[in-house]
Structures are given as C-alpha cells and as structure tokens.
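Shown next as structure tokens: one chain only, the form predicted alone.
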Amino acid sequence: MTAAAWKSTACILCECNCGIEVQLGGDDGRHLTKIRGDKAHPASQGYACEKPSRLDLYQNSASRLTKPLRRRDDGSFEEIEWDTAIREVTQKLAAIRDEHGGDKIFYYGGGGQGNHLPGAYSRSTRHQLGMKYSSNALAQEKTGEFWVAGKMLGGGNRSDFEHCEVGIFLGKNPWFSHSIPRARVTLREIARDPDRCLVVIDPRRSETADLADIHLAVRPGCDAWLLAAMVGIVVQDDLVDHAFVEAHTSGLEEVLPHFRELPVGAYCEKAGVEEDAVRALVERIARAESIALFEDLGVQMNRHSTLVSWLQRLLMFLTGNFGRKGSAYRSAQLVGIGDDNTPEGTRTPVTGARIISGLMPCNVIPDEILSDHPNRFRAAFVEAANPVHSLADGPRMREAFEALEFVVVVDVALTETARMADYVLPMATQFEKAEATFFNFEYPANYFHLRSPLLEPPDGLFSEAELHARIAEELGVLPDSSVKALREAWDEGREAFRACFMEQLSNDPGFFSMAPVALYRAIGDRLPHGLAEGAAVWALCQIAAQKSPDSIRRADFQGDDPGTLGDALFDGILEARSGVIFAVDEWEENWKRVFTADGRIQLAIPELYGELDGLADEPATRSDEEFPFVLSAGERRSFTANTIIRNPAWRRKDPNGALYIHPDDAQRLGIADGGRARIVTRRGSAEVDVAHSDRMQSGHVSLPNGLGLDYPDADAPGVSPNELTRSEDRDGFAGTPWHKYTPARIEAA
C-alpha cells in the first residue's frame, strides 16, 4: 500500500504556529494519523514540540457542530437551515442596532490561535451593524505592554534570542509556552554557550529555570519591586549607556529622580531576592554586548503589570539594547499586532475603562452588561472564542451573558459560551479552509504562512469569510457593482485590478470597511484551489509594500513600484505552501519604525510615576489569615495550551490538572502527594488532585489552564481556573487580570 502524502499546514496551539506536515488516513480518510515538523517552514525549520501530536482530537471532536442551532423557548437547541439562520441572526442584530444603537452590540473574538483571517472579514459585519466595542484574549494579557511600547516606541517590540549574549525570561517558561521559534533548541543553545547567559525571573523553578545560569525566584506578585531595584542599580551605579541614550532617547532627566534615591536593598528584600544576586545580574547585563528580554503572562496577569512593562523596557533601553543584533527590535509585519492606535482617552461606555489597541479590558465585560446604564451592552457577537470559560470570574461572566438580550456564537464546537447563545453558527475547522496567523515577529527575516486546507469541510459548512459575506448580502450592503468591477478587472490584469480597487476606495468612503468581503467575493474563486479566504491578504500585501518596500525587496520580491511589489508578494504567499520569508530587515531599519513625535525612544511615562513611587510604602506581601496562599491560576504545562482540543484524552500527563504545592505546605496541611484538597478563593471553591512539588515556593500554588471543559460522554476533568478568579482583581491601568495572584486557602478534602 502506498503511504499517504505528507501535507503542509501548521500547529494551532500557540502563537508560534510551527509548520507541521500531516498524513491523512482512517476509515474516512479524514483523520490526522501522523504529524511531524515541516523542515521547509522558514521559522520552525522542522521543529515541533509534543503538543500537536494529537491534533486529530481537534479535527474529529465529538463536540463538532455541523448544523446551525437556534435556541427554543424551553432552552434547548434545534437545528435549522443556513438561509434561516443567516436571515434571523441578521434581522435580530439589525433590530438591536435600530432600537438601541449598534454600539450596544459588543464583539468578542477576531481569531483564535492560528485562526486570524476571521478578524479581517468580521470588519464588514462590525462596521455595518455599528459595533463599536470589542475585545479578545490579547486584552487578558498584552494590552498594558502594548500601551507602554506605544508610548516608548510607537508600537510593539520583540527581542532577538537567537543572537543575544544575555537572554532574560520574565514571568515566562518558554520550554512549554514557546513564543520564540524553535524554543527548546534556542534555550539549549544559550545554556550550553559559556559566553552567553540564560536568566529566568519566576517564582517557580520552571523547566526553563532548570537550564538557566541565573534564576531569580522572586516572590509571587513582587516583580515590580525587583525590576525597580534593577533600574535603580543602573542609575545609581552609572551603568547607563550614555552614548546610546544621548543619541536615541528622550526623557532621561525626567526619569532619573525616581530612581536616584530608590532603596535598592529594601526593594530586593520585598521581592524576596538577595541584593548581591540582583547586583551581579545587573552588572552582567550592563557589560553584555546585547540582551534580549521577554515578558509574559507570569507578570502580565499579575500585580503592577503595566508598570512592569515599563520598567523592563527602561532596563533594556538605558543599557542600549534596541536596534542592534541580539537586542530588541520592531519587525516588518503584515498586520500591526501590538500597535496601539486608539486615541488617548477612549473609554468603555459604562465603567470608563481604558481602551488599548482597540480592545476593552476583558474583566469589565460583566460590568458593561449588568447595569441599568443606558449605554450598557445588550447583545454579543462571539467568534472563534469562548469567553464564558476563558475569562476571569466564570460565574459572573455567565450571569452577564444570561442578561444579554441576544447572543450569537460562531465556532466549530458547542463550547461553554455557545451553550448560552441564542444562535450557534458552526464553521469549517482550521484544517478545512485557508488560514493564517498574524503573530509574525521574527527578525531580521520575517515570514508569513497562508495555509492550504487539508480537507474539504463537511456538507453545508464553510469559513467565516463566507459567513460575513452572506451577512453583508442579507443586510443589503455588499456593493455588487464594486464586486463585479473588481472581478472583471482581475481578469484583465493586476494593473487594472489595482486601479479598480483604488477607484472603489476613492468613490465610496465606506468601501474600506467592506473591502475584505468584497475581495473575497471578487477574487476568492480566482485564487488557487482552497485559498479563497486568502483574498483579503492581497490588501495586506499592498499596504506592506507601501510601508516596507526595501525589506520586501531584500526577500527577493521584485517590483518597480509598491503596487507591483505588493502583487509579487501576494503571489509568493499563494505559492509557498510551507510559508515564505516576506521581509528581510537590516538593523538600522528599526530606527525608521520608532513612530514617536521626535523619532526617539521615549523613556518618560508620567502616567506611571505615581504607581512607581508608591511601591516604597506599599506592602509587597499580604497578611491574610483567611486566604494565606497565592494561586497562579492557569499555568502552562506539557499538555495544556488553548482550549480548542476539548477531548480530555489529549493530556497524556496529569489528566486532571493537579494543584502543585510545596511539600512543606502540604505536610503542614495533612495533604498527601496524589491526594485531594479543596481550594477556596474569594470567588469560589473546587476539589482538586494534589501533587507535591519542590519547584513551588512555600505559600505559592498553581493550577493549569485548559481544563474543566465539558465533553460528550466524559466527565469534565480538572478545574476551570476562572471559576476561582474575580473580575475585580485587575490591573488598575490596563485592566488585565491578576490570574497569577489570586488569594486562596487550601484545605484537606
């Protein structure tokens, strides 16, 4: 028997979206029977961790939906036909818009991991229905960092771990959470090189910390004191790279007074780290040729998260680590993920919470609904997301969704959020349509991967691009004349097509918001088989060619003008089934991407001075007899990631998601290794399996993410951490949740 052909696609379980190859088989030929890393992928180069090995459990899930569902009066669901579903959903949303205003319909989603094209196509629906407010998982994690990076650089930045001398991971365990290409390979390379230094700042002795040269085991929630002390040492010991700062930054003299008298020893003591160890690390950083730093959820879902984002960048930029090999950079991107273009002062309608990068804080969603305020949200459109399970304070989130007048959920499965919807619209899976990720942050060579489908969708199912096109047609807003003109122009040639597209933009100001679905209808069926959803990428390529023409030409795409260059890039993306390098930067390019008023890095952020100075009098640790432990709610482990794999069979290790606790704490409480315990927080309680772990600090416990999901004919193993977290526990500036700092009590069950 001839072996099945290997087909290129990508893992969809974390932001890296490593290239993988798949063999299909099984009785119906629709099972992902073998999976391996794709050596042709420009970034992952054949690398893959253990997590994608059972992606077939996603593709062939018993939770899969194949027909639209409508809720009956008794609360049960009935299957309906697509024409009925599209008509009724559109009518009900339009009725809410007409009676209360489209801004009373909030949108949650925009694409899950590796499922980003729906975010582009949803723009038409959101615009035509007047949906003003939106959020997604980035607002649980990254918006404080986005705001800080926007203030300092004019947009988001990453770091070059492949070439750095010192690599620092702050609240991050890339052994399991990845986020950099070939994570485990890169970690080992740094650790094995005697001239390089791997640093981990984390309360837990993580798997990455096992490899590290330096592990600073900071007290849970005390990273701000540690980072402030590190910047204080740079300032007080004059370890500033004065040449760099003078040439490339503004605001130094405004920042210095906040650190000149900062009590370094006292702050190190509050952080629970030896002062000598902190000073030794800062000196190592100051004399290094380059440092790379990555902050992640351990600090971004913790106390003072926005302040920490500023302090770590001060540490980087005061020591000259931007715009050179091995340091921080701003890469060429097709989509500016992490760039905050929201006008300052933009707030949510009920609570007045700050909106960053167009996203309202997830934790205020219940407050924006459970109110008698005239501008409260009355309906929700949820796409490729599960906020009832994945956002803080599950009980209150359910209460809020029950209070909405209308909810529509677009997803592949009957998720916890879908069960609360009035209509559920099932979609093709990520392996049954063209898809892509916009999390492309590599440097100096950056890639984009438009993935071809592995399979045709089941009868009657289609992609989100098709859904939003049908909604636009039902609303009567899809410009048929523009679509017809674009189709004809495409057949005539690319020059004619570009001219036609620009004409539509100039003639109709509203066409910009409809452009994705117009492109999908106009040229989707003209693209190579299976790549129809890639139509919107044409516009992204044209914009990229305007912004970064030199970088694109260095990637061997040719074009005398931005239009022909953008077309060459688009064609290259269509042809490269394993992804393609679309931009090759030079390090000097970074300075062209510092989009601040004076083109220099802005060190001063006055909005954070009060919080910084307040650390001096703020207790670093709690004294709470009722809740003496700190729970990290949502630790990444070997077989946890996002929740698109609902089948509990995929977790080969720790199937019930044990509570990790230090052996001394467990012994004092009389809880055996492998036993059961009750964990109690201010929000709720749950019984959990227990595993003794000397990786934890005394007083610190953790539960994994991704558990507590219902699945047909199976108990829901483990605990959903958000049954234990509270929506009011959040960063005072960006509103990001304190999942990693949840006060808790542990009792023997």
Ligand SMILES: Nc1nc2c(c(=O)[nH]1)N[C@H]1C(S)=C(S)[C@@H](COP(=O)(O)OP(=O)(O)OC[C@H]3O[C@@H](n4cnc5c(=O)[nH]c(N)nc54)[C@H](O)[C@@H]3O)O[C@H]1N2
Contents of the next structure:
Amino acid sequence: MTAAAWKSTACILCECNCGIEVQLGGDDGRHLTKIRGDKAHPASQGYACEKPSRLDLYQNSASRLTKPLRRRDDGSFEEIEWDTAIREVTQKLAAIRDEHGGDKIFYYGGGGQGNHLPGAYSRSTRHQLGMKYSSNALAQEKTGEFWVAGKMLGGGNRSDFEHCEVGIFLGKNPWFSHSIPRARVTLREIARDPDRCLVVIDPRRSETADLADIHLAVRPGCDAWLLAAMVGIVVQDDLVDHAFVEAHTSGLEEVLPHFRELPVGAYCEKAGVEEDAVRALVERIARAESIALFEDLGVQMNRHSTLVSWLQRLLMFLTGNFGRKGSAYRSAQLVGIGDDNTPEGTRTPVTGARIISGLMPCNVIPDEILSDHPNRFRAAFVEAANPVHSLADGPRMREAFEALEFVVVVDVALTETARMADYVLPMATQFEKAEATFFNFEYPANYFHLRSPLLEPPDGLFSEAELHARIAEELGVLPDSSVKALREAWDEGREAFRACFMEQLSNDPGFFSMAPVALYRAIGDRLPHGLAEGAAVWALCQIAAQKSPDSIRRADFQGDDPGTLGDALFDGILEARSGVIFAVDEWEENWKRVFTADGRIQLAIPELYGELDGLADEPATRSDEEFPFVLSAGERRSFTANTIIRNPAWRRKDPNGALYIHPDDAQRLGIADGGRARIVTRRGSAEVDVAHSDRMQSGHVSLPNGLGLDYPDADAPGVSPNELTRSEDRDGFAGTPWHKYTPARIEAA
Ligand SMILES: Nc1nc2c(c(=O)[nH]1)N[C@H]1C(S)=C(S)[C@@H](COP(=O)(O)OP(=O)(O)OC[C@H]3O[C@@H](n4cnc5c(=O)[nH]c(N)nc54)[C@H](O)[C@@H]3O)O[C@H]1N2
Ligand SMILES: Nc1nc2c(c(=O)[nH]1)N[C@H]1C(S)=C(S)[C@@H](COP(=O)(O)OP(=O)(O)OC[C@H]3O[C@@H](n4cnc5c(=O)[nH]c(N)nc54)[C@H](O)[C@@H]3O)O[C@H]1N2
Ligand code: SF4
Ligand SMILES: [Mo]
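With the form predicted alone already on screen, would you show the form predicted in complex with this ligand?
Below is the whole assembly, all chains and molecules, this chain first.
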C-alpha cells in the first residue's frame, strides 16, 4: 500500500494558524487521519500544540449541515434546495431593506480563528443591501485597545517577543492561548536566558507564570491601579527615556500632572501587590534595552479595560519601547485589522454606543433590538460566528434573536445561533475550500498563507465566496459584462487585467464593494491549486503594494510599479503552498506608520483623565455578601477552542470543564475536589464540576470558554459561560464586556 500524501494546510483553532500537514484516510478517504506541524511554514516552522491532532472532529462533525434549512411555521426546520434558499433569503432581506432601510439589518461575524475570506466576500452583500452596522468578536475584546492605539499611534500595534529583553504578559496566558508564533518555544527561550526576563501579571498562577521570572498576582479586576502605579513610579523616579520622548512623542507635559502626585503605595495596596515588587519590576523595565508587552482578555474583558490599554502604552512609550528591536511595532499588513478608521462620533442607532474599527460593541446588540426605537434592528445576517453562545447574556441574546423579524445564519454546523435562524445556509468547511487568516501581525518578517482545499465539498456545498456571488446575481447587481470583461482581460495578461479593473472602478465607484465577488466570478476558476476563493486576495495585494512597496520588495517580490509588484506578490502567494513571507520591515520604518496628525506618538488621551483620576477614590474591591466571588467566565485551557469543535469527545480530560477554586474557599464551603457545586450570578445559575486549584487566589474562580455546546446524542457537557454574564456589565468607553469580572456565589450542590 502506498502511504497517503501529506497535504499542507493550517490549524484553525487559534489565531496563530500554524501550518500543518495532513494525511487523508478513513473508510471514505475524507478523514483527517494524520496531522503534523508543517516545517515549510515560515511562521510556525513545524511547531504545533496538542490541539490540532484531532481536527477531524471539526471536519467530520455530527453537527455538520449539508442542505439549506428553512423554518416552518411550527418552528421545526425543513431542508430546501439551494435555488429556493438563495431566492427567498435575498427577497426577504431586500424586502426589509425596502420597507425599513438596509441599516435595520445588522451583520455579525465574517470569520473565526482561521477563516477571514467570508468577511471579504460579504462586503458586496452588505453594501448592496445597505447593511450599515456590523460587529464580531473583536468588539468584545480588542476595540478598546484599537481605539487607544488609534489615538496614540494612528493604528494598532504588537510587540516583538522573539527579541525582547523583558517580555510582559498582562492578563494573557500564552502557554495555553498562544497568539504569538511558536509560543511555547519563545516563552522558554525568554525564561531560560539569564539576561532576559519573563513577566506575568495575572491573579492566577497561570501555566505561563510557572515559567516566569516575575509573577505579579494582581487582585482580580485591579490592573488599572497596578498600571497607574507603575507609570507613577516611572514619572516620580524620573525613569522616563527623555531622548526618546523628546524625539518621538507629544503631550508629555499634559500627562505628567496625573502621575506626579499619584500615591504609588496606596495604589499597589489596592491592586493587591507588594509595592517593593512593583518598584523592582519598574526598575527592571527602565533598565532594559527592550520591552515587549501583550495585553489580552484578563484585562480586556475586565473593569477599566480601555484605561488599562492606555496605561500600558504609556509605560511602554515613556520608557522608549516603540520602533526598536524587541519592542512595540506596527507591521505591514494585507488587511489592516486593529486600525480604527471609524470617524469619531459614529454611534449605534438605538443606544448611541461608540463604534470602533467599524464594529459596534457586542454587548449593546440586545438593546439595539429589544426596543421600540424606530431605528432598531429588525434582521440579522450571521456568518461564521456563534453569537447566541459567545456574546454576553445568553438568555437576553436569545430573547433578542427571537424578536428579530428575520435571521439568516451561514455556518458549517447547526449551532446555538443557527437554531434561532429562519434560514441556515450550510457551507463547505475550511478544508474543502481555499481559506486564509488576516491575523498577520508579525515583525520584521510577516506571513500570509492562502490554503488550498484538502478535499472536495460534499455534493451541493460551496464556499462563502460562491454564496455572496449568487446573492449578488439574485439581486441583479453583478453585471455579466463586467465579469466577462475582467475574465477576458485576465486571459490577455496582468497589465490588461489591472487596466480593466481600474476602468470598472472609475466607471462605477460602487464597483469597489462588488470587487471581491466580481474577481471571484471572473478569475476564481482560473487560479491554480483549487484557490478560487483566493481571487479577492488579488485586490489586497494591489493595495498592499501601494501602501508598503519597500517591505514587499524586501520580501523578494519584484516590480517597478505598484501594479506589477502587487501581481508578483499575488503569484507568490498562489504558489507558496505552506505560506509565504510577504513583507520584511525595518525598525526605522515604524515611524512612517505612526499616522497621527504630527507623526509623533500621542501620549495624552484627555477622554480618559476622569477615569484615571477617579481611581484615587474608587474602592478596588466590592463588599458584596450576596456575590462574594469574582468569576472569570471563559478561560482558555488546553482543550478549548471557542465553539469551533463541537464534539465533546475532543476533551478527553475534564469533559465538563471544571470550576477552578482555591482549596481554602472550597473547604470553607464544604465542596470536595471533584465534587459538584452551584454557581449563581446576577444573570443565572449552573451546576458545575469543581476542581481545587492552588493556582487560584482566594475569592477568584474560573470556568473555561466554549463549553456547554449541544451535540447529537451527547449531553451538553459543561457550562456555557454566557448563561452567567450580563450585557450591562461592560466598559463605559468601548462597551467591551467584563466576562473576567462576574460577581458570583458558590454553593455546595
Ligand atoms: N487553547 C485555546 N487557545 C486560544 C483560544 C481558545 O479558545 N483556546 N482562543 C483564542 C482567542 S479567540 C483569544 S481572544 C485568545 C485569548 O487568550 P488569553 O487572553 O490568554 O485567554 P484567557 O485564558 O481567557 O485569559 C487570560 C488570563 O487572564 C487572567 N485573568 C483573569 N482575570 C484577570 C485580571 O483581573 N487581571 C489580569 N491581569 N489577568 C486576569 C486569567 O487568569 C488567564 O490566565 O486565545 C486564543 N487562543
Ligand atoms: N463569557 C465569555 N464569552 C466569550 C469569551 C470569553 O472569554 N468569555 N471569549 C470571546 C472571544 S475572545 C471570542 S474570539 C469569541 C468567539 O466567538 P465567535 O466569534 O462566535 O466564534 P466561534 O465560537 O469561534 O464560532 C465560529 C463559528 O464558525 C463556524 N465555522 C467554522 N468553519 C466555518 C466555515 O468555514 N464557514 C462558516 N460560515 N462557518 C464556519 C463554527 O461552526 C462556529 O459556529 O467568543 C467570545 N465569548
Ligand atoms: S498554537 Fe493555535 S494554531 Fe497552532 S497548533 Fe495550537 S491551536 Fe493550532
Ligand atoms: Mo478572541
């Protein structure tokens, strides 16, 4: 017997999207039987964690759908043909647009951890139907950070952990959650090197903290006091990098008064950390050549999250940590995720919540629906997301979805959200079509991986690109003539193709939003290696070649003008089956990407002074006899991956996702290790498995993310964390949720 061939693709379980190689097999040849890290992938270089080995549970899921579903009057679903589904969905959406306006239909999703092409192709549907408002998971974690980075730098930034002297993880546990390439290798390298220093700020002794040189076990929800104290020490002890600040920043004099008199000792006490330890850390930071810092959900889904995003950047920038090796950077990107270009003052129609990076806060969605307001949402288009499960306040989300006049869900599986839809449109999986991630933030070399399909979709299924092209055709907005012109020009050559594309654009500026589906129709079947859905990437390459030509040339793509350079890049992407380095930056270049009015880092954010100064009088802890615990609702653990893998058999250990609690707390409550307990919050209650863990602080408990999914012939194991969270518990500024700060009570069951 000849061994099956190894085919390259990527893991889809977290934002790293490590390259993997897969062998197909099983009785129908459609199972992912063997999986290994792909050494040829330029970012992951053969690295993979424990999670992808049974990715087949995603591909061959019993929740998988193969026919479009339509809801009957009695509430049950019936299978229908695709022509009927496309016609009826398009007609119903168009009818809502005609009667109430397209802005009453909101769009949610566009991609999960590894599939961002749907977001690109849905542009045409959104534009043609006038769906003005949209959101996705980034608006329940990163929008506060995006807003702050937008103010300070004119766009998002990341940090260079590979080369930093001091690496700081703030409310982030990369041992389990990764988010940087080859996370465990990089963590070990920092930890082992006596000249480098790994710092973890986390109330829990996390698995990353096990490796750390310094672990500050901050009190849950009190990072703002800690970070303010750290900036206070920098200012009061004059640890400011004056040369850097003078050369590159504005607003120092405005910021200083807020920190000169700040009572460092009292703030450390409120944060629950020793003042000496904080001073020692700040001195280590000030002394270091370079600092890399990653803030994540522990602070982003917590009190004062936008303020913390600002304070940590003040700490970084006052000590000179931007634009030099091992510090913070702004990389060349194919798609500018993290850049907030939404005009200030853009608000949601009912609650007037701030829209950041084009996304409305997830937590206001129920309020935007459950209202008599004339501008309330009446319909939803959900694609590649599971908001009824993943957004705060499950009960209220269901009530809101129930109240909508029309819901269409585009997914591979019958999810909690799909169950509430009027129509469910099933898609080819990420291994049955070309896909890509836009989470490309690396530096100085940055990567892009357009993945070929591993296998054909089952009969009748296709990709989101095809779906949106069909909707455009049904709407009559994708003229055959433009598709035909583009197609003929492609066959003639790239120069002709670029000219034809530009001509379409100048004839009709609205063509821009139709471009992805037009490109897909025109050239999709002309692309090699089954990469039809990669057609839209052609336009991304053209834009990138305009924006970052030097970086792309340094990655060895040739072209005298942006047009030919963009085409060279596109061809490189099509041929690199394991991903390609598309840009190589130089540290100096960072300053060209600081898009503020004066081209300097803006230290001052006046909108946040009130919250900062208010910390002085704000009590850090709650005295709440009814809900004495702080619950972190939704933690990343070894076998969690949002709701991408639904089959509970995936988790061999701890199938129900235990509640972690400090042994002293558990003993006081009379709850045994391995026993059961009831957890009660202001929103709801649930029965949980309990595991004693001395990693937890007393008073702090945690539950894993992504559990409580229904699955055919299985009990729904574990707790869906958002049965316990409330939509009103959110940041006053960015509207991001306080999932990690959910007041709770624990009772023996
Ligand atoms: N295994 C796995 N990896 C994943 C994912 C997954 O589902 N599973 N999901 C991916 C996604 S979508 C994301 S956004 C990232 C998220 O990655 P992380 O942000 O690392 O994920 P979490 O485990 O939710 O939270 C991180 C840490 O915050 C700590 N924390 C809780 N409360 C506080 C607090 O008050 N202050 C501070 N400083 N820390 C606190 C927790 O103890 C925890 O260790 O992970 C990605 N990677
Ligand atoms: N309480 C609490 N809630 C949280 C969090 C938390 O820490 N605590 N974390 C939040 C975070 S950081 C995130 S990122 C979100 C994630 O929440 P969501 O953005 O809702 O994403 P997923 O759960 O990853 O759901 C992805 C969906 O895409 C579907 N899918 C997979 N492949 C394809 C495909 O090829 N095409 C289509 N159309 N669909 C596909 C899957 O079946 C699944 O339904 O959860 C958030 N919710
Ligand atoms: S680090 Fe993330 S992308 Fe890489 S193998 Fe693990 S889950 Fe998959
Ligand atoms: Mo996330």
